[in-house]
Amino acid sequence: MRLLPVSYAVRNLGRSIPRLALSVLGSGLVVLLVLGAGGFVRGMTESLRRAGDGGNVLIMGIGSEESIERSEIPASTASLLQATVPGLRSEGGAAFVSPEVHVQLPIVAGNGSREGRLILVRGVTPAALLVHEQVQIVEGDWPRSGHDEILVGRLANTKLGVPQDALAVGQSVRIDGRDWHISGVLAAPKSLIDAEIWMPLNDLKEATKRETDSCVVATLGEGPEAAELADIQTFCRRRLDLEITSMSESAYYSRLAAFFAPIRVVVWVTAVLIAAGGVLGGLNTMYAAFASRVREIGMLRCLGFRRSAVIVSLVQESCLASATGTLIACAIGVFFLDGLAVQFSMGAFGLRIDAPALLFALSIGLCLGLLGALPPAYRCLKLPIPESLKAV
């Protein structure tokens, strides 16, 4: 089969600048869409996973084991767990134990704010970076207990809707009518806990007036005399009097993940739903596009060109068009939209477009590529060769 010269279906795509920008145009807006999306969707599967460190075990209230802040056990429970349960690990004497009290409380954050915004405030103490090895402090330094001091995490501007410089260290923030000083930011890179607030451990008791944990983090140790999961559930069904659970740290935010899908689903069938509109827009321009060169069709087929030559000649104009729009919205995706910071219930975590989001995204390209040109070409080669030559 004698193919037209792809160099044909460049200097066609010249020919109407302004059908050119808009098919451009519009496969761009249509893959930016499913690439945010993807994004999204990436972001939040990824911040979840990273809250979870496959080593460490939760130790939770009964009956809270899809909700750490609905959860309250005894404060004494870290000290037990540590007596109890030999081949936790440790380092220097200091073990990986960390009691933890997890509670959404309203903040009042930057000048002029007179509404709070929930947010996850964790008490913890220096134990919690130990545990949460993803943790660092990136600027100021740790709270001192007593001294109502806080640590904010890089994200959590993204969930009070606060500018960055509003929780700069030294800043200050309103909690129940309390002042309480920004010590220092910490990171946790694509994690949740890059959108939380810390605080020690024994201030956020006092200040919401409670005497229990929310849960205990532990690490396992490693080696032949290491701790092992089912160790420390033995110790929690043997302390009956603390009516306590355990599992890994990981299992519990994989739940919050399947939790969390009917929000994804809804996002793609958004993105889909949108993606299509694009699709018939798109079908429309190439209609017209086409329907005007149905004598030049007739032509090509006149100097012995066939049928299928000349659809693929119609499909490489139509997918270099789309391929621009793609390349270009995954450039924007790249440099403006990976790590946009975007808030939900849990907190905040910023888009991920990395190679997974773009492969799809090139895909969703091609695609629109080929079904932009297929049906209008099949529409303007169904003619028979003299009625083409005389269409106006």
Contents of the next structure:
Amino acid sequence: MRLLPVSYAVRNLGRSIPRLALSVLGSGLVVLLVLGAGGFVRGMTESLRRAGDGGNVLIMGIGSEESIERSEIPASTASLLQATVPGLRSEGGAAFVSPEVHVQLPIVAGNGSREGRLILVRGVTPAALLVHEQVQIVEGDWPRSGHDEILVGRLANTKLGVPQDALAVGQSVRIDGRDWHISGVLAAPKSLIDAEIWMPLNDLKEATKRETDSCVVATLGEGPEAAELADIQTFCRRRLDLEITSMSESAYYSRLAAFFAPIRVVVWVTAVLIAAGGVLGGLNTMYAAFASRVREIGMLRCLGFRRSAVIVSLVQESCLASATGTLIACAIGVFFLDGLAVQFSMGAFGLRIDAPALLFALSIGLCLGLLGALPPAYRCLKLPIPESLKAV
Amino acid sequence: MTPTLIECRGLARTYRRGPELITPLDQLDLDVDRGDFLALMGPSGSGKTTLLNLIAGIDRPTGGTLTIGGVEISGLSNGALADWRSAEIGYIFQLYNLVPVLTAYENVELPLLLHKLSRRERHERVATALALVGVADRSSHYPRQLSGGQEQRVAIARAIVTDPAIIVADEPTGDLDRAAAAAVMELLVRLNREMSKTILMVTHDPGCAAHANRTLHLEKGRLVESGLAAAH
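Let's compare: the form predicted on its own is above, so bring in the form predicted together with its partner chain.
Starting with the chain above, the whole complex follows.
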């Protein structure tokens, strides 16, 4: 099959600049939307996945497997675990066992703000930095116990709806009428922890008037002597008095991810519905573009170009327009959407515009080019040549 | 080699428009010799363009046979018919039908893209065709930059660039002023006389028809009169 030159398709794009702009804009918006939806889903999934470490085990109250925040366990659990289960990870005498309190508290931040917003506050000891290896203090210092100091996550401002500088080191936030000074900023890239507030365990217990912990996070050791999840499960079963249970941290966050699956489905369905509207708009534009060239298409067939050759040329034209829109959308996605903070009930996460999301968006752009061209091309080419040549 | 290039026997074309059966061409017998210059005349709807389209291979008869150069073209598949057209037919349209986004040169080059030719061979042929029709100096111009007469000359160059046996022209002067029309007719006569091209031309203008060797009059799909032009 002899094809029409690609330059024919390229130059046809310039026939109507408003139409070209519409095609590029339409495909770009659809791809941007898909990229946003993909980035949202991947960001949420990844932040939940990264919040959990495969080598960590959570010990929490029986019946609280769905939410650590509802869990209450005796404060002695961490030391009992450490003493009873050998083979937990330790380095330089420091055991990787972190007793923690997780609680959603209304926080008032920023000047002039009066209403508090709920955010996850985690009461921790320095051992938390051992078990949560993805966490780093990127600015300032670890909060001193008894000094009303806290660490804030980099995305906490998103959750609280305040500018980043309202949560800078040296600033303070108000919790239940009491000021807490920000001693440092923590980062846990692409993890839910990035939107949390951490404070010394005892300070949080004192502020919330509780004596129990929410959970203990323990890291399993390595090598033949290392403890396994089963050992901790045995410990939990034997200590009936503590009323505790255990599961791997990654399993806990996987269950959370599954809990949020309907949200991801709704995001995709919304994106698909809007994209379908975009495709219909694109079809309309292409119908108009091709319909104005029916006589020319008839002439090309009259010269001896086959239907398939004309279709390839029309598809090239449509794909070029949609590819331009797609590339612009991908550039916007990479430079402006990637990492954009989004808050949800569990905290906040950054949109994740990574290679799979871009690949998906590019394939959608290609599909738009194809879908946008084939029905209008078929409509133009189904006319017999003499009819095409009579077209106005 | 037989002098008859085109043989129509009982050629018919009917189509349905709603409940009505239209017969633009009915049981037509016609022989056209190689090198002939035939003018087709008749009132609107008499079947002139239908006959032209059938001979050009862009329409198919619903009855009879149509043999061109020994090939029964109504039996060819769509693909084979497209290949046959690209080799044997040069089509000149009333409204030129040049591609507006291509230059005169590129418009003329289009039919050559269907043939196995090197870029250099294509260049030589396009240059020759444009020179022959007298618009070599307009080769880099776009159709919008050309006058109607120049556009039609470029269209004629496109029709002859593949060196087809038959040139079909559907009212080639219908959209031109008198001077441009005369120049186009002069060009067609040259193509017929100097290059022995077989030309079939639909026209409403007796003055144009007078340039042909033979004029056929059609009415209601039938041949009603056939004769040699007075000039020849």
